[in-house]
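Take a look at this single chain, the form predicted alone, given in structure tokens.
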Amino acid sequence: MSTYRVGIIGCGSIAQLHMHGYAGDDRFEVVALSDPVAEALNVFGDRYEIANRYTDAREMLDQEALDVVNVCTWHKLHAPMTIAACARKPKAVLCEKPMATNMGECDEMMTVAHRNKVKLAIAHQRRFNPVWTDARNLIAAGAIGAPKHVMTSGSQGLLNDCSHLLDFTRYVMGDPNAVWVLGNIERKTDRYERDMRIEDRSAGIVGYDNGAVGVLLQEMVPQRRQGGTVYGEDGIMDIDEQRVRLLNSRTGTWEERPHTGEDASIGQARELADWIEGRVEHRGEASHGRAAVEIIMAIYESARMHEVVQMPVRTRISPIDVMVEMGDLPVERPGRYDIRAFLLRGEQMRPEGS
């Protein structure tokens, strides 16, 4: 059995899920760290036992001879540090959502893993949630008929919380493309998330060619959950990640399906090594990355230029940052802040250099 040599970039907490992961795999041993920040380093080192720690990224990928990079870092260096990986010529690269922060981001980190022969995935964990892949077995199989909406809510922001409910809602519906979106935002304070620019609040309506829409309501309502509703033509479920909950003409009455299976990050790192063996496709691959961000840059796009955003998307920026800088989304309560500052260290209360 091959053993598959790992290097994380960036040792915050989400870096602790993937960790898991690996442990739940013999295939996988990770061998070296690499984070900026040398508290980060060495506690996140000193807690999983691991001696080879870097500050510079680069240098770890240049020492290490890794099998596989996985890029846990905060959003703005998924791309560069992808990009850094790929170059180097690893089995595999897993890199955290979103994806990238603008659709050339996204085109660089394809084409850079295209070139090299390196496998890209994106950690959207929740694929290998039991419930979630239990939900699209169901739709596949017509257990509510042809799906026809689905709706979602969530917070903190489009490309943080609510890309994991655009991908939910592909993942379950067999991963239709979006065909068209139509959205709108407000930006009234200078909000930030892990130092990227976001809404104080969004929504979002997006055809797919299956024919279903989905609608996406950010900071607008107080449910917050990681799952939705699926209106079919015979039925309806209600998803979260503990269970699904069915209604249609032949249970005559809700019946309840709880979370039962393997754990979701064990199931990503097991799926990414079949993946590099040859043995499946992983569920992450980068192309269902790309298509989370691109209905977001389309919710952005479509309230930039007031109409329907016909796919693709054609602005390779982030729209929301052309809005800003152009004037066109004045601050009206000003006072930066950034909604993750509690992940700092230290006395900081920015991220450097912002």
Ligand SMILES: NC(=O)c1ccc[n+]([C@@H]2O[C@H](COP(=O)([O-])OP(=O)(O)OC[C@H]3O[C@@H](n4cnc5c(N)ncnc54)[C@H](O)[C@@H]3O)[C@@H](O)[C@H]2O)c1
Given for the second form:
Amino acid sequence: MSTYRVGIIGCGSIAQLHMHGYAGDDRFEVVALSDPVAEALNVFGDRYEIANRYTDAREMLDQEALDVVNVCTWHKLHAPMTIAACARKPKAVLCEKPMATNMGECDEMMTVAHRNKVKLAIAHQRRFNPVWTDARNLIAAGAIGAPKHVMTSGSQGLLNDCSHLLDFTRYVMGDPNAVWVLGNIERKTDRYERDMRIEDRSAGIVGYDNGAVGVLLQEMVPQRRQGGTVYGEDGIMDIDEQRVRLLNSRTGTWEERPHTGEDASIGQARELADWIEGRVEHRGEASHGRAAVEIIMAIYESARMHEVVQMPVRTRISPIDVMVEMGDLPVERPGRYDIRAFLLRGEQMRPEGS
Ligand SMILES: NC(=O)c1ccc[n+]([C@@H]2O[C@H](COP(=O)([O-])OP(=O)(O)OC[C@H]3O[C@@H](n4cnc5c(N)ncnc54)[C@H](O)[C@@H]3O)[C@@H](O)[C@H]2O)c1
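Since the structure above is the form predicted alone, I would like to see how the form predicted in complex with the named molecule looks, so please show that one next.
First the chain shown before, then all remaining chains and molecules of the complex.
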């Protein structure tokens, strides 16, 4: 059996979840780490007993002949690190969500992966949560009839939390494509998340090519969770990370279908190895990560242009940045703040430009 040499770029909190995933499949061995913050690198390296440590990710990529590169940095580095990794031709790159910060970056990542024959997946790991897969299979089998509306609500900006919710909406419905998007945002404070400009509040309405309409509310209602409610022609399904609740004419009352115990991170890693070996397509294949970012950019573009955006989105940079930089979203309460400032470890992680 092959063993795949894995290198991790970014030794922070999410990298620990990936370590757990690789530990669940003995086809992987994590052999090298990179992080410019020596403390992060060494605490992580000591904990998992990984000796090969680099403060420069490109040096790791050049030295280690990696089969798999796992990008676990903040969003702004997803594209440059994925591109740097793909240029060294590993078998696969698993990059954290959101795939990137705009459509230009997403497309560069797809191009470089394709040209170097690298399998690129984005870590929307809840695609491997058995509850979400149960919901997807039930919907495909007609348990609620044709899906008509999907309600989701999140927080922390569209790119962070809400990229998972858009991925949820597509995943449970069998990955339909978005056709049109109407959205709006409010940004009265200079709000950032992991060094990315975000809005204070937002709402998006998304029309899909299966005829369903998805609604995403960000910081609009108190209930925020990973999951949502799908209303079909013949029933309703309420889904979170622990259980599906199903109501249709057969059940008569709510039927609760609990989590069956499979670990999403291990499932994500296992399917990566199976994908490398040509057995399956990875369900986190990059086009799905790209689709979530595209809907987010469409919500921003709809706010910028005051129109229903017909897909595909043709603006390559992020419309929220355009709006802020053009003075279209003046803040009423000045002073930049980052809702993830608690992740800062020291001077080396100061956000650019601050
Ligand atoms: N899939 C999920 O459910 C999930 C959950 C949490 C975070 N994430 C994603 O993971 C990413 C990282 O978030 P986090 O919470 O782990 O952040 P973190 O701050 O805990 O970790 C990021 C690490 O990257 C390091 N880093 C910075 N520049 C680097 C460089 N040039 N080369 C190598 N390493 C570098 C930092 O020093 C830090 O140790 C984010 O994009 C976030 O959206 C996903």
